[in-house]
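One chain comes next, on its own, written out as structure tokens in the form predicted alone.
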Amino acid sequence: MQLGFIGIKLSGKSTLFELLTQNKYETVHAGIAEYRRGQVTVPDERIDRLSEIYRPKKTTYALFDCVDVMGVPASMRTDQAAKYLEAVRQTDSLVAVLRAFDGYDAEGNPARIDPVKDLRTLEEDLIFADLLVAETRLEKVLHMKARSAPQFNPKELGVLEKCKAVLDDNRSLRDTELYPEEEKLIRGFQFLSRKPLMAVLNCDEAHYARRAEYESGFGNAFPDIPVTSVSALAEKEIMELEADERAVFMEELGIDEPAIHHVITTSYAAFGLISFFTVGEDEVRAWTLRKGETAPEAAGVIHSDLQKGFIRAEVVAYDDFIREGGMAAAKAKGLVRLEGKEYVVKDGDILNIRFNV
């Protein structure tokens, strides 16, 4: 899973990125654009509990690959903004970090707190970047049509014209209904405004107490975009303290749980993700899967050979496993099942894949 972090310059996006990746990232230069690439470890108390039981040689949490794009100044020409956004075109989903603190904008003017307006600005940049891609490809397709080229596909022409009409109307492709065949035809273009999107309101200490008010106002404007709030700078400073001091300062500031919990919980819900587990003395590990995917697809997440040679999956629900006190007791109660290729994996399933290659 790859997340692309976007935001207007000085939104605190990079502070949040550094907090989530624990300052472990690499900086990449690509033309005029600059971006940072790192990983976020997904905290999960279930993995902690399973590791206590198995005491494995290795415990592995689920990971998100993250890309942090240099903040785009609101005054930047849209065609320039499009070049900055190319860095997140290959990501699966987008996280828009929106300012909810006092200070100054990129031009040195007093900043206003208006996350709704900021997201609309970002959406316009995404739409324009997609329009450039659609127009470029459409021009090539029309040229192929004029030459009666054998690679011309009238269905591709149709879906590109459909997408361009939406983008010309300054609307994102996220809510545009496409047939499965149309979706397949445009998948390679990685349209930014079609990617799943969630919002993070980045507050300072003074405004964090008003986060419910900001989230409510944002939800009224964008009811289909999941939103959560963090105080990235305050929490980053807290993380530099000794462990026994952190909880005290977080309580004083009203930070109910770490930012990573807010972001991960919201992203799992927003992007339709679940976790499943594999366990044993060698390793206890969490894996990320999309809701609705099957046991063979889960096997493929572990290793492509497991999906190719999939026979069955031995499955037990995490809650059943914990309640019964382990695998042997769960089997004795008939709670460990053998499931076939049609089985849809549930959040918290513990899987053991049977395969033959």
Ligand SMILES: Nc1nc2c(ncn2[C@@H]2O[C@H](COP(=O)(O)OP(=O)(O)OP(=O)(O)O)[C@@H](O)[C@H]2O)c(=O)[nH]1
Contents of the next structure:
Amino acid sequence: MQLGFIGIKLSGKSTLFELLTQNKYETVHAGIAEYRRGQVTVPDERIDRLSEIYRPKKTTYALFDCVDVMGVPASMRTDQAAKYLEAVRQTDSLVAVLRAFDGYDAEGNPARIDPVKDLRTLEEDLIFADLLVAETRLEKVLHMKARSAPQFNPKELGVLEKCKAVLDDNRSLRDTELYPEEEKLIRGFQFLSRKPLMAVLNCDEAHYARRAEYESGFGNAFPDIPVTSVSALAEKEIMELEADERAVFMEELGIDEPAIHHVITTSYAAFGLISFFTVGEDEVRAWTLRKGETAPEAAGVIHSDLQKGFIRAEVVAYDDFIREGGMAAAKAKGLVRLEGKEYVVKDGDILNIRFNV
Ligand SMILES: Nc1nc2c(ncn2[C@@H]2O[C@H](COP(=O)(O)OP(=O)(O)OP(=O)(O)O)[C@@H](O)[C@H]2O)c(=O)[nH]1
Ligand SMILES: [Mg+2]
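Having gone through the form predicted alone, I am curious about the other one (the form predicted together with the ligand); can you provide its structure?
In what comes next, the whole complex appears, and the chain from above leads the way.
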């Protein structure tokens, strides 16, 4: 899973990114833009519990690869924004970090807080960047058509024209219905406005206290975009304190749950993700999958050989495993099932893939 953090200038993207990656990242220079790459560990109490039971040599949580791009200054929109946004073109999903804290904007003026307007601005930038991609390709395809080139595919022309019409209308491609065949033809373009998107309101103390109100206002404007709130800077400062002092300050600032929980929980819901586990003396590990994916696809997340040589999966639900007190007891109760290629993996499944290479 790869998340791209986007936002207008000075919305606190990097502050949140540093908090979530625990300050471990690399900086990449790409033309005029600069971006950062890091990994976020997905906290999961179930893994803690499984690890206590197996005492494995290694415990591995699911990881999200994250990219943090700079926001473009208002004066450089919209054409330059497309260049900045190239850094998130290869990611799966987008996290829009929206400003909900007082302070100054990039021009040194008091910042206005308007997450709804900011997301509209961001959407315009995504749409514009996609329009550039669609138009460039369209030109090539039309050129091929004119020369009656053998690579010319009328279906590609059709889907590009369909996408361009939506983008020209200043709408994102997120809800555009495409046939699976059309979807396949545009996959390589990685249209930004088609990527699933969630929003994070990055709040100061006052806004965080009233987050329910702001989230519902935001939800009225964007009913299909899942939203959560964090207080990135405050929490980042708290993390610099000694571990035993943190809880007191978290409570004082009214931070119920760390930002990572808010962001991860919302991203699982927004992007249709689930976790499955593998267990053993060597390693207890969590993996991320999309809802609806099958046992062989889960095997493929672990290793491509496991997918190729997939025979069956031994499956037990985490809750059954815990309730029965371990694998042997779960087996005795018949709760460990043998599932085949069609099996749709559920959140919390513990899998053991049987394969043949
Ligand atoms: N009060 C307050 N200030 C914040 C918060 N988050 C970030 N800031 C401040 O806002 C400024 C910009 O934060 P960054 O995290 O660098 O913002 P950014 O979105 O990465 O900015 P660009 O990459 O330039 O687009 C910094 O001075 C932060 O300390 C917050 O939650 N509350
Ligand atoms: Mg930044």
